[in-house]
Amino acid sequence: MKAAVFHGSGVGLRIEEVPRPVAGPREVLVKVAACGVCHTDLHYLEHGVPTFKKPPVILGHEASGVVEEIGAEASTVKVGQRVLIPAVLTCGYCPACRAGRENICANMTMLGNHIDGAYAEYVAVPAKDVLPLPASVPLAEASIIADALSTPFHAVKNRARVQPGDTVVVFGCGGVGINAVQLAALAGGYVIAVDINERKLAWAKEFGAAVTINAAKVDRVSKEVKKLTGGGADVALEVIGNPKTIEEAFECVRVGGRLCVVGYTHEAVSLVAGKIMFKELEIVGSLGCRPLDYVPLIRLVEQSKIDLSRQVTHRFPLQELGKAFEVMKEGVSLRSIVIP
């Protein structure tokens, strides 16, 4: 089969012919319908972030497809079933899993990181992890539920805990950020979207933002947010992973407010501890999505309460995966998918 194989930072990806994976006894072999192109892969390709599996490794962690084969003990899944593959697979028995927080599983396995991923024609995964997709949900576009939708769903619902009437400022309107905007609005929040790209700010308005702020055109975003909200937002979500924007998001929240950090950075962030104490501010992180949250999320897509298809702005064959990363870096895509 053909796959996009990562050979290490500085070497990059190569489209190669590799052996088709074989499903183990409790696994299924999925013929990949599509795999979303995520900024996380750029961390491996261009920013020196290592994969847990030593290269060569097939990247891609945002996939949907059709079950081609099932292992001898995979009785819960049928051949021909349309499925979503979560980006992260969990063990089910560590303390975090037992506490219902599988998204921070001590033994988590991420596609395209710990194991070979889905920039390929086929992928083998545990049968217990795949989720059935209703016939009304478009199969290829459904791939982005695995991360671009599920990650902000967990952030908005469980970590930021957005409530009806909350003022919510979202920093970053890329593939994940635009869904933080959409989901916060769906939860009843008054959403202020922040970015430096006018195209992305226009998308944010389409997906539910009440107000947008171009950070490049104002002195301080926090000053603008405080003017708009009468003192600060109830909730701020940082969906970029930049120390400066995390610090500015922190400055945006009101007394008793909450900052939710969704974006990844390995760099240190400077926050004033006195403000955290005197204002009783909450600072929480958010990683991925719990398996139990995929079911209501897929249901929301099925009910057309979440706009899925409009988010996929570009489609590429596997051989043109490099172009998907180019349009991402140029800021002209919302979400691209690769169709092997």
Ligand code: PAD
The other form holds:
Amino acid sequence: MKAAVFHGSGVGLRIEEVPRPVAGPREVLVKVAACGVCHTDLHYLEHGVPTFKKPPVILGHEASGVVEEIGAEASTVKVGQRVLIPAVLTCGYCPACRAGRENICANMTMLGNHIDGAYAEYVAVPAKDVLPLPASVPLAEASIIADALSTPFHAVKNRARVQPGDTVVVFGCGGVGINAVQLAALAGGYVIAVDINERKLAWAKEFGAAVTINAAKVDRVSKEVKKLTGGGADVALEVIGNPKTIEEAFECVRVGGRLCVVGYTHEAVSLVAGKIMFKELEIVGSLGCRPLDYVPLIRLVEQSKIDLSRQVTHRFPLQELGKAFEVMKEGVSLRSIVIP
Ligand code: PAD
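Right, and the form predicted together with the ligand of this protein, after the form predicted alone?
Time for the whole complex; same chain goes first.
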């Protein structure tokens, strides 16, 4: 089969012919319908972030497809079933899994990171992890539920805990951030979207932001947010992964408010500890999504409460995966999917 194989930072990705995976006894072999292209892949390709599996490794962690084969002991899934593959697979028995927090599983395996991923024609995954997709949900577009939607769903609902009437500032309106905007608005928040790209800010408006701020055109975003909210936002979400914007998001939060960090950076950030104490601020991280949250999330998509199709702005064949990273870097895409 054809797959996009990562050979290490600096070497990059090559489209190669590799052996088709075989489903183990408790696994299913999924024929990939589409795989979403996430900024996390760019971290491996260009920012020196290592994958857990030593390259060569097939990247891609945001996939949907159709079950082609089932392992001998995989009785819960049928051949021909349309499925979503969560980006992260969990063990089910570590302390975090036992506590219902599978998204921080001690033995997690992420597709296209710990194990071969879905920039490929086929991928083999445990049967217990795949989620059935209703017939009314478009299969290829549904791939982005696996990360671009599920990550902000968990962040907004469980970590940032947005409540109706909350003022919410979202830093970064890319593939993941746009859904933080959409979901925070759906939760009843008054959403202030921040980006440096006017096109992204226009999309943020379409996806539910009440106000937008172009960070490149103001002196301090926090000053603007304080003006708009009468002293600071109840919740700030950082969905970029830049120490400077994490620090600025922190400055936007009102007394008793909450900062939720979704963006990834390996760099340190500098926050004034006294402000955390005096303002009783909460600082939380948010990683991926718990399996139990996928069910209501897919239901919201099925009920058209979440706009899925409009955010897939670009489609590429696997051979043109490189172009998906180009449009991401140019800032002209919201989410690209590759169709093997
Ligand atoms: P993206 O490239 O689609 O979006 C990033 C957005 O940030 C773009 O719209 C940029 O214009 C905007 N931006 C960049 N710099 C600034 C700035 N200084 N001020 C304001 N806006 C800016 O990326 P994405 O949405 O795919 O991913 C965003 C981050 O989320 C990235 O760090 C990724 O690794 C992380 C992520 N985290 C999880 C998780 O589980 N926590 C999951 C998936 C992705």
